[in-house]
Structure formats: C-alpha cells, structure tokens
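There is one chain below, alone, in structure tokens, taken in the form predicted alone.
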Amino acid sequence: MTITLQPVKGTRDFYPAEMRLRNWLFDIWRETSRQFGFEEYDACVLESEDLYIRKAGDEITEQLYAFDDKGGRRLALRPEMTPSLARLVLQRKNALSFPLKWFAIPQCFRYERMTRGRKREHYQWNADVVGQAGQTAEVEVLSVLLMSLEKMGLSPEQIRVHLNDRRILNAILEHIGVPEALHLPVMVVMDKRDKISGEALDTQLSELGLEAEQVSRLNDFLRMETLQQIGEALGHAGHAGDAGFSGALGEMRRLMETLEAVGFGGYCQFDITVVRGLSYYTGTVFEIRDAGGKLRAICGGGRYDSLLSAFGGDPVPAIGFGFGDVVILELLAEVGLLPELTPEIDYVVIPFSKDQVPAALTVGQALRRAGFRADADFGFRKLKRALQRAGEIGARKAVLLMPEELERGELVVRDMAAREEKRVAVEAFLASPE
C-alpha cells in the first residue's frame, strides 16, 4: 500500500521557516492582547456536536467535521473558538470576576469550499469582552484589533474596518415586512453577498419566503452608504439616547466618534451590508477588508450578548472577533509586508575534527548557561563551507576551534556580520562568554 506524503487537503504543514513567519504573527497577537489587559486561555479542539447546532441554518453547522466516538457520542472539531468559550464561562459563572478580558489562539477546522485565503483548517486569535456593557467594549476590541494590524505595518490605505449593527438590519427587515422568525435566516444569506452571484442571492431570499419586492426593497437599503440615509429611509433621527432601532443608529455614530477620539477614525467607515453569517450576534458586527476588496474578510465580529443564554445560562453583554492567520499572510504578501526571517541564533560553535568534540560541547553548554542561543556544527566542515553553513542559520557569531590556535589554549571568535575575527582564551571565554 502507497502512504500519501500530502497533508490532508486543505490543512498545512509548517515546516521551520513557515513556523518562524507562524510564530511572528502570533507573537504579535500575544504581545497586543496582553498590552490592553487580556489573558490567555485555551479549551480542547474536540467538543460537543451539538455545541455547535443552531436553529438559524448558519452555514458552520454544514461545515463541521463530526463524528461517533467509540462511546457513541457525537463529537466535533471545532470549526469556532465562541461557543467554547461560552461554555467556559458558564461553568465557573459564579466563581469569574466580570468582565472578563480573554484571548486564544485556537485552530479551527472547517469543511468548505476552498479558494483563495480559504482552507479547511486555520489558526485564529480570538479576543473577547465578557460582562461589560456599552460601548467600551467595542472601542477595547477594535483598538487591540487595530494595533495589532499596525505592528504589521498596515495603514488605512490598506485595510478598512467596516461596521454594521444587527438592530439595524433587524429594523430594516421589520420595516419591509419580514416577520421576525424569518430575520436570523435572511440574514444568514444575506452573508453571502461576497460569496455568490446577485441573482441567487435573491433566489434563495425568495426560497425563503420573501416577495419579490422585499427583496427589492431590502437591495436598495443594502445600497445606502451612509447612516444618515438609512436613518431616514426608516423615519428615525438616530440619536444616542432614542429607544430601539433609532438608538442603534446613534451608537453606531458615537461608536465612530470615539474610534476617531483614540485615533483609530481613519480605518472605519459604516457598512450596512456587513452582516456576519454566525446567527448569535445580537449588535456590533464588524470586519477589517483589504481596501482593494481582492481577498474575503480578513477578520469579523461583534457583539453577542443572548449567546450564553442560549446555552442555558443568563443573559451576559459580551463582544469579540475572530482574526484567522490564512487571509492576513495572503495579504502582507501581496503588498510586500512579510518580514524576512532567519534562525535567531547567537553563536554557532565549529570543531574541525572528531577529537575537538568534547570541546565543542564544552564550549556550547557554557554558552547556553550563559543565557545564549548556541548551536554546534558537527559537519567537520572546511572553513569556507562551515562559514556559509553558520550564515544560513543565522548565527551572530561563530566560535572556530581552530587547530593551533585550541592547542594554544585559545578560541577564534568571528563576529559573522562584521566578519572581524579575535582570539580569546579558553577558559576565559568559558567563564564570562561575550
């Protein structure tokens, strides 16, 4: 039987030089989750099915690699991290000290229909805000979105974040006479927008339900490009403190004002065709695009405070994103942002021959005791090709146990950048490395 050496379609290997670019991105999350207070958690890749099955017909519940175990249960990767962490939540609920600011970097695995940006697994920094009302919470989560993107080198000339609020479309929907059982499903395909043809996005509004001229009626609101426009085809003046829907229009002005406040206003503008296909969210939705709209949305989210109630629990105010590491390679490559990485390593010790291996070791340990990155090179290279070997690997410098000059009790120290040699003495090497 012929084994396959190809990973599974549509998952990744890493080999060391895809793991350093890995391991970049991800330590600029870390470093921007913990600078606005977040903390990190984790859960299991393996959950519960029916964590995952919703009434609304979201398009992750047909994506999810289920199975039996052999106990019998119905199991599943996770396609999300939200639902887990919605779990999480509730069963410590009364021992957590609200709000709670947390973040992961789960990998996620999704069967679907793979194009550009798109696979079937993916690493995803999630960040959330549990048990905090208001809009602080959304200017907390897009901040620590938005600096992260910065570490990146992106500016607004490259990514745009675009908002929306579910209240709003939900007002839309009431406004052309979609009944309210009909909202999370409409929507659910109105998230496909970016994904499929017009006219089958209308086909499959009208399989649901709606007449030919809601979904007439519902295109033209979903051409409104401004709050303003929408406000008034809906007859409300959208002021913060109004009620309902009107209220929502007013946040979403106060919610661009204060971005603009901490310095963030040139990212944003307002969407009213970002949706978010996930049917929990219940306000805020958002998404950070490139501004050429070549790739699909490079991160989403939003708010969604009934999520932990639909898993049994009280009703908790709650607001993250999901930021998938597929999409945003895809597009620090294309406009010439990938960093250059290489080994980061401080010395590369270099034996000539087979009897200066204990010296070698010798050399290499006292360097790590000294809080170094030290590697050896037992080639038994000649000089030359053992040189270019320590430069592939990155070393700062490297340490040649040059025959006559360690019979002399001495060490050549190159300094692999300045390529400047000197000659230090064993043991005074060994007892304060440089």
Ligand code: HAM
The other form holds:
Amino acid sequence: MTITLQPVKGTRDFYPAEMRLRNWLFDIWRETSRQFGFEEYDACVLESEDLYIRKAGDEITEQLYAFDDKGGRRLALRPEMTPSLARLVLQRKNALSFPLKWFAIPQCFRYERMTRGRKREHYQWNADVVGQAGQTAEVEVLSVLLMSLEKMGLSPEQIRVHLNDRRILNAILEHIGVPEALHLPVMVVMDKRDKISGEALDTQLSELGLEAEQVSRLNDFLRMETLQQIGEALGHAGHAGDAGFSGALGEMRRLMETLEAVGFGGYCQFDITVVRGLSYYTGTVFEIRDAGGKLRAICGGGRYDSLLSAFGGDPVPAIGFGFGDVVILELLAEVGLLPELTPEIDYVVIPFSKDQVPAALTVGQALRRAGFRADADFGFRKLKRALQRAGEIGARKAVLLMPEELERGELVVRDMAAREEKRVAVEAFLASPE
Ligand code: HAM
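Okay, that was the form predicted alone. Show me the form predicted in complex with histidyl-adenosine monophosphate next.
Up next: the whole complex, starting with the chain shown before.
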C-alpha cells in the first residue's frame, strides 16, 4: 500500500521554516494581548455539534466537520472559538470575576470551498471582553488588534478597519418592511456580497421572501457612504444615548471620535456593507481588510450580547474578534513585510573524532546549564564542512574540539560572524562559559 504524502486537502504542514514564521506571528499576538491585560485560555478542538447549530442558516454550520464518535456522541471540530468561550464562561459564571479579558489562538476547521485566503484549517487569534457593556470594550479590542498590526509594520496605507452596527442594519430592514424574523437570514445572505455576484445575491434575497422593490431599496442603502446619509434616509439625527437605532448612529460617531483620540482614527471608516456572516452579533461589527481590497477579510469581529443567553444563561455583554493566520501572511508577503527568519543558536560544539565525544557532551551540557542554547555536531566532518553546517544551523559561535589543543587542555572558540578564533582553557570555559 502506498500512502499519499500530501497533507489532507485544505490543511497545511508546518516545516521548521513555516513554524518560525507562525511562531513570530503568534508571539506578536500573545505579547500584544498581554500588554492590554488579556489572559490566555484554551479548550479542546472537539466540541458537541449542538454548540454550533443555529437557526439563521449561518454558513459555518453548513461547513462543520462533524461525526459520531465510537460512543455515539455527535461531535464537531470547532470552526470558531466563540461558542467554546461562551460555554467556558457559563460553566463557571458564578466563580469568575467580570469583566473577563481573555485571548486564545485556536486551530479551527471549516469545510470551505477553497479560494485564496481560505483553507480548511486555520489558526485564529481571538481576544474577547466579556461582561462589560459600553464602548470602552469596543475601543480595547480594536486597539489591541491595530497595535498588533502596527508591530508587523503595517499602517493605514495598507489596512482599513470597516465598522458598522447591526442595529443600523436592523433599522434599514425594518424601514423597507422586512419582517423581523427574516432579519438574521437576510444578513447571512448579505454577508456573501464579496463571494457571489450581485445578481446571485439578489436571487437569494428573493428566495428568502424579499420583494424586488425591497431588494432594490436595500441595495440603495448599501451604496450610501456616510452615517449622515443613512440617518437622513431613515429620518433620524442620531444621538448617542438615544434609544435603539438613533442611539446606534450616535454611538458609531462617538466610537470613531474615541478611536481618533487614541491614535487609531486613520485606520477606521464607517461601512454600511459590513454585515458579518455569524448570526450572534447584536451591535458593533467590524472587519479589517487590505486597503487595496484584493484579499479576503484579515479579521472580523463584533458585539454579541445575546450569545450567552442563547445557551441558557442571563444576557452578558461581550465583544471580540477572530484574526486568522492565512490572509495576514499573504498581505505581509505582498507588501514586503514578511520577516526573514533564520534558525538561531548560541553555540555548536564540534568534535572531530569519536575520542572527543565525551568532551563534547560535557561542554554542551555546561553551556546549557549556563543558559545558552547549544547544539553538538556529531557528523565528524572536515573543518570547512563543519563550519559551513554551523552557519546553516545559525550558530553564533562554534567550539572546536581539535585533537592537539584538547591534549593541551584547550578549546578553540570561533566567532562565526567575525571569523575570529581564540584558544581558551577547558577548565576556565567550563567554569564560566561566555
Ligand atoms: P469569522 O469572520 O468567521 O469570525 O472569522 C474570523 C477570521 O478568521 C477571518 O476574518 C479570517 O481571518 C479567519 N478565517 C475564517 N475562516 C477561515 C478559513 N477558512 N481560512 C482561513 N482563515 C479563515 C469568527 O470566527 C468569530 N468567532 C470571531 C469573533 C470572536 N467574534 C467575536 N469574537
């Protein structure tokens, strides 16, 4: 039997070179999360399928990798982290101290139609604030996000945050006479705007029960560019603190002002076409896209104040985002910001014959005890080849165990970059390696 050597379609292998890049990205995500006081959590990639079943016809539900286990349980590989987060919070609700600021970097699985930027497995940085109503949570999650992007070297010329509010979308649907029961299914369809043609989208909206006139009026609204235009078309001025939709318009204005005040204004724009495909969002929704508009969304998130109550608890305000590892690496490659990462090690200890192996092991261990990263090369190569390999594995220094020097009780320490060598007494080196 021959087995295929390729990874499963839509999944990736991570050789050390890819792993270096992945760790670089995860380190930025972790470090930025911690800078803002987010704490890391995790859960198992296997969950009960029920956790993802939603009435509105979310695409994610259709893309589940689900199966029966040997005990007859219906399980799924998680397609996203938010339902697991909600489950963890509800499980310990009385013991946890709110607000929670939690982050995770889960691997997620979706049986997607594969296009550029979408795979069947991806890692997704999530940062969520749970139990804090009000806009400071919005500002925090957007700030942690944008700060991580700045650490990658990105600026407003390359990335844009597109912001909207589900309450504004609800008001538009109500205004054009779409019954409330259809709001969520309509939004799930509207979210496909980037993936299917305008005609296909209109057809799907008609299939949901919208009249041709309603589809056309909805499209008129989606072409509007400013909050003011939308407010006027709906006959509201929009003040923060007003009830319902009018409040949402005012809050959106205030959010933009606050983001400006904390130095992120240059990235942000209101965009009525941002809907988000997940039905649990209730307020602010946002997506980060490349400024050229060529790639799929880099990141998406929003406020989901009723997900926890949908799982049987009391309503708890919550907001967060998911930021995948696929599109961001494509963007960084495109704009020339991918870092050049090479392996790095402080020392490689090189014996030239079997007789020197015990000395090599002792020196290597002394270096590690002193806090250095030390490898040993037991290939017994000629000096030139051994040094070439030391360069390939990224050694800063090489400790050469030459027969004659060793006989005299000396080691040769070579600085690889400077190509300088010095002789050092073995005892002294072992006592305090440098
Ligand atoms: P989402 O929009 O489904 O939201 O996914 C968020 C991000 O994950 C996307 O913007 C993209 O970067 C990445 N992503 C999603 N699917 C794929 C895929 N098939 N291949 C590669 N990357 C992908 C959520 O998952 C929400 N749970 C986010 C959230 C957290 N909302 C609140 N808290």
